[in-house]
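Presented as structure tokens, the chain that follows is alone, the form predicted on its own.
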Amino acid sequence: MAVCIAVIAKENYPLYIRSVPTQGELKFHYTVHTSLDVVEEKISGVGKALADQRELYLGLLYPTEDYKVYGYVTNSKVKFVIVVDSSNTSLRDNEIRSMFRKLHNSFTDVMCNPFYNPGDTIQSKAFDSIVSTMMVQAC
């Protein structure tokens, strides 16, 4: 499924980034960072209808030669970015939406933890296991 999953804070610093394979981690950091410009452009669109403002899923942010980058923004302006391999043509839009929904629910569980300080990097084992199920199994 996904090759990189990132959670970006409201102030645009990473709370969580995980990628498979790990040797290309710097490339994925760059991909996530460049996708933030597209996210900001989409959420600051002037003249949006009220129905569009409630839509959290941003869809395909941009495709590259090797990957497709999808975005999602919470009501508190926390951004989720999922990078998917371009060769995976069987992945449909509703499957990407369900991945974001699952990630958002897990993120909400992390935020509800009384021992988590908002703004710190996410180090939850439960969150990490949810992300692991969404990542490509590299054998």
The other form holds:
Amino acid sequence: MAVCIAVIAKENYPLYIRSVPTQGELKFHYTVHTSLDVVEEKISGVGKALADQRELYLGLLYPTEDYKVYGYVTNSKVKFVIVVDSSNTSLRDNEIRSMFRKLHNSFTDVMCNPFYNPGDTIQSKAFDSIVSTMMVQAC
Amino acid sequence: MEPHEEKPIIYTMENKPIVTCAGDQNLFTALYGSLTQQLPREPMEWRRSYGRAPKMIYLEANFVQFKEELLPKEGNKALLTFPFLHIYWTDCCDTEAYKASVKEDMQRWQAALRLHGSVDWLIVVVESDNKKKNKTNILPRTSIVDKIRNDFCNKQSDRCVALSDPLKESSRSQESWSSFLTKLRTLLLMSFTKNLGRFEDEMRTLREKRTEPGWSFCDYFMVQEELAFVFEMLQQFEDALVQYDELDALFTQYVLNFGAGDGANWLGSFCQPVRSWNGLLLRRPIDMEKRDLIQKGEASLLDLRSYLFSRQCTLLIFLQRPWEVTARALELLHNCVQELRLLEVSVVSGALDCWVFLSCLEVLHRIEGCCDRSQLEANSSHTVGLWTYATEKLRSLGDLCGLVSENGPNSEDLNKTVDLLAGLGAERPETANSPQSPYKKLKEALSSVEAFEKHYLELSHAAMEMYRAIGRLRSARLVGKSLAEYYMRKGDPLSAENFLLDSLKSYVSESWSLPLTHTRKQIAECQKQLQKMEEYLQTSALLASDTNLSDEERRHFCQEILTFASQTAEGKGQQKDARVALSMSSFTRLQELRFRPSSALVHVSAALQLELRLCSLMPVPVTLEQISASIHFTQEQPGSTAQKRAAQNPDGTVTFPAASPATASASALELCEILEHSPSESALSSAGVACRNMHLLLRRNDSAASLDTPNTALTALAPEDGAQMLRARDVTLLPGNNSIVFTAPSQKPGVYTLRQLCATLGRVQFILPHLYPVVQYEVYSQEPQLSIQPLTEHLLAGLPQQVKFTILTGHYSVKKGDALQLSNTDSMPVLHSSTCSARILSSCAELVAESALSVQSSEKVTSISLPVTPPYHTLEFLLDVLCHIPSSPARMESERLTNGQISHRTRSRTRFNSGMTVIDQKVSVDCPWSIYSTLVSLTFHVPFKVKHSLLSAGRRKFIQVCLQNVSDTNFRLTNQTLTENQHTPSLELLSLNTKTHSLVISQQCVFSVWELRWSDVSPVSLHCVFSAAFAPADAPDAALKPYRYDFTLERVSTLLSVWAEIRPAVGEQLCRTGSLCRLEVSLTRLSEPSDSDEEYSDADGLRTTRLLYEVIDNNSNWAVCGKSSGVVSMPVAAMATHKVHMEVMPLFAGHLPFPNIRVFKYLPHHSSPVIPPDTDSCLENDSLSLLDKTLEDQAETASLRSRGSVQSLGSGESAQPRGPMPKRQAFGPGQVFNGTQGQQVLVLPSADHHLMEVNVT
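With the form predicted on its own done, generate the form predicted together with the partner chain in the same format.
Then the entire complex follows, led off by the chain already shown.
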């Protein structure tokens, strides 16, 4: 399961970022922020080559020694980033995809909330609990 | 024949499939050259088992002399040395020779093959013409081939081919060559397919046994690698790579399973402690040392991985996919680190770092070796990961070995370094000569602090530059940040600062708060070391307000500011500018500004307070010496800035927008409405909507620049020196919300705009350069004003009415003795009451005082002495006024006022919509503040409308007065009396009214009737006065006010009476519709007319007057047959009667009213004044109005009317078109009495009608 899940606005500021409490939160912020480089690279690459292809999943953004960072971008250019522990090898691509899909659905629900102001940080409890199900349970 | 003798070397990639040659060696040697040349010339399609895609393959072969030892023994799995095809060469064309030796040799060869189960063989019979020529008696050439086929190839005739004249350049020779080569290729491929297929099956079987105890991965590795070698030999690198990838995946799976607790025994050998970490070796095609280790089962995990990767790398480079190498390398390195962790292999700390570092560089070197520079640059996105990884590893090695500190390594660090270097072993021979080998680099870097720095900086900069080149700015900045951390560790804050500020930019522009705080903390440290006080304080302020930090840290940074602020400027002599200006945004957040009074609009020198609500972001209470706001003053007319102050709410508050991450980049449209009034009149000339922050929204949005938005905090924070300031001294700001009250200056009228906010704290000033939204207040100066307003909707004339006097004092202060002088008028006296009091209101409509008002009235002037009132207050009082109702709606003379002005004080006009008569009263007021009089107009409404009418009954006369209440009030009416003005003694007015009191409801009428009696001569003209007293219905009797109505009656007495009679036709009882009836009109003179009334004419000695009668029926009940009008002469004697007969026909049945009979005076044409008769106007208009009119515009009408309109004058009498015409004149209203008015006659329907139409009127 994920160790860090982040939702990043179109303008690249974080809308939501949560990581497992056992590890340094700051480190994940740095990691996710840096991953935006690759996200942007992939988005612009997709824009040129596969403009009409509606693939939102960006795949593995970059691996580090300890983590694997996966990316996903919605049509409104909101980015989802999931960081997975490298040692967690049981996760397949499909599982990551389904995590992103779940995240996207929950995010859509948040956006549908008339009391949510698009662009604000996400404070929805429902979204939080969905994220919790995808996170590594710190025991 | 050397190559044939050589034992094949499998270490080089020049391996080719082995083909053995038996038979005539000399023959083969002669053909060898062209054979090896021609074999790979054409590709063959290789169809493969297991559904793998067919491939075109160029075949080559290593032709080896046949020996029995070459044939694989049972159980030997070696594929590389496996002979795929055996060829027997012979050029025998002689049956004898064949039978004698060749056949035997062949049989031996075949037996050997059969012994080893090899079925891949071919017999080549070379035919040459030379031989045929020599031996002419030989059998036809086919016979030898046939014989061989017969002998050996039972059912397999294709195993024997004939090659004719191979050394000749003839077409036949070429043909035979090509068919031979095709055959050769086909057979080779068949052999491959068969043998490899068998091999693969065996390999799979072996793999399936992996769960059995005793299975060894290393053994299996060797088997599958054999297959990979063969594919590589066949130039099928893709397939070869697949073999390695399968091995890789298999191994990985085992490691993972081990991690999951399912350990295989053989894996134990890989779990041995890592003793050597000399990195990947990619410069050899096959690293035989490692391969041997694997073969022996002694390889460590790193050995296996290294070997595997080196093979994959080699194949990938063969496949021209160097960038896959880098990607795989990174994955491999990460993976190895993870696997060692998973397998809990003991590793010397730093050893893996060494291994990774060396490996990264080795891969990079390998890639550089096979690509040119431009290619490398274009693909730096593939290599930059390795560069960064190497940098990171070197850095951690430096940390480990004490190379990243100010003091250099200590002995413990040195010991570690020695251990690490020992694990590297000796440099490999391949790289020994290269000065930049990874091995040398690492050794050098670990050798000294300086060398480490050199290599580390080199790597870091290389990585950063690559990141920048491919646009990964965030990654570049992260590398830069770790470089900055390195510099800070080295005690070099100057070099660190730029890197830190650079990376801060991206976090600021993208609002990543945690990294922002972290980086800012590092910057604070850096700036403190650099003694950049201003920047340090600014950073400290930001950090002190940063909620991401712990309370303790925040307090620390806040204390830093406070400590600095409390230091005296003298203590730090070197600083000229003693004050340090910081941005206020880090210190406090403005929330709201509230004006008191809320309108933000006050008069000169009035009190205006501003309450500023702000949120202190500091963790501790801060006592400020002062907070000031500079003010910009413009002498504008108040009111003109109304739309500028749109940001101010109606309740006088200005809300400052809260800074949110979204506003930084995507701000919402700020729209405001714009209304333009044309200057001359107040009419609206244009209206529109404008966007106020257009300059922000329409700015070019550069995605690259978004990371580089400048840090606005430190630009131009100079305190403004405004002449006017809002000040609050000694304010203590508690953490959280605070409220500060300022008193705003308001000495001069104009617009005051708040510009800059400045909080002073010792030597530190916090400055907010611009207040946004714009905060303004206005100060105005006003002239005193007087207005008089009615209290009710309408002021009613004739009754005391209250009016409200309102004095806006403006800048004038009412002193003791100031008085209003009202000029009195007779028509509107001011009534004074003793209980008159004035209310004094402040400018915001609060009651300040109430004081009595003394009103003194002299003959001409009413003087109201005003109480003392301060400026910009409102003075209100009520006065009763009474407007007399003019007795008749006649014009009043203009009167001279006391002050010599002529005022048209009263004028009545009728307002038709309300039906009320209106009296405008102008009051002239002298105010103490002005030398001019103020004219105030008051409009009074007359509550009644009165009509009178004269009614006749034969000779008797009645006067009816109708009084209509047109106001909205109900009135009580008493004492209605009617008097005659001249008091003629013979005249008597007899009241027929029963009630003296009556209630007149709004919009209702009251009628009163008097009988007029006279004893002797009838009066010609009567001047009557109707008078009554009225009061509102609920008022007491004392409030009764008189009402008077004057009118004049002329020609009162009755001159003529008209009687009519309708009789049915002769023989009929009653009138019937459709039948003619007789109408008899009798005119009787009742009294002799006065001289002025009629004109006499003397005919036959008898004085007569001529009368015009007319019978018309406006209701179309009757049809007048024959003459309907005529002129009769009436004798001027009382009771003279004239009868006129005519015929009329009823058109309807029922009680029909009589047709109208009218009588006019008939004036012959010669009489003067000449007025042409106008049938319409004369018939329908009142005689009085006609008379008036004729007097006024006599000449004009005459000329107009004379213009040939056809007049009917009497029946059949045509009017004269030219010349003077006779004229008719109506009698006065009481002069003719119609006795039959209102009478009806019964008309029956005609007998023969089925339908009866009854008209009831």
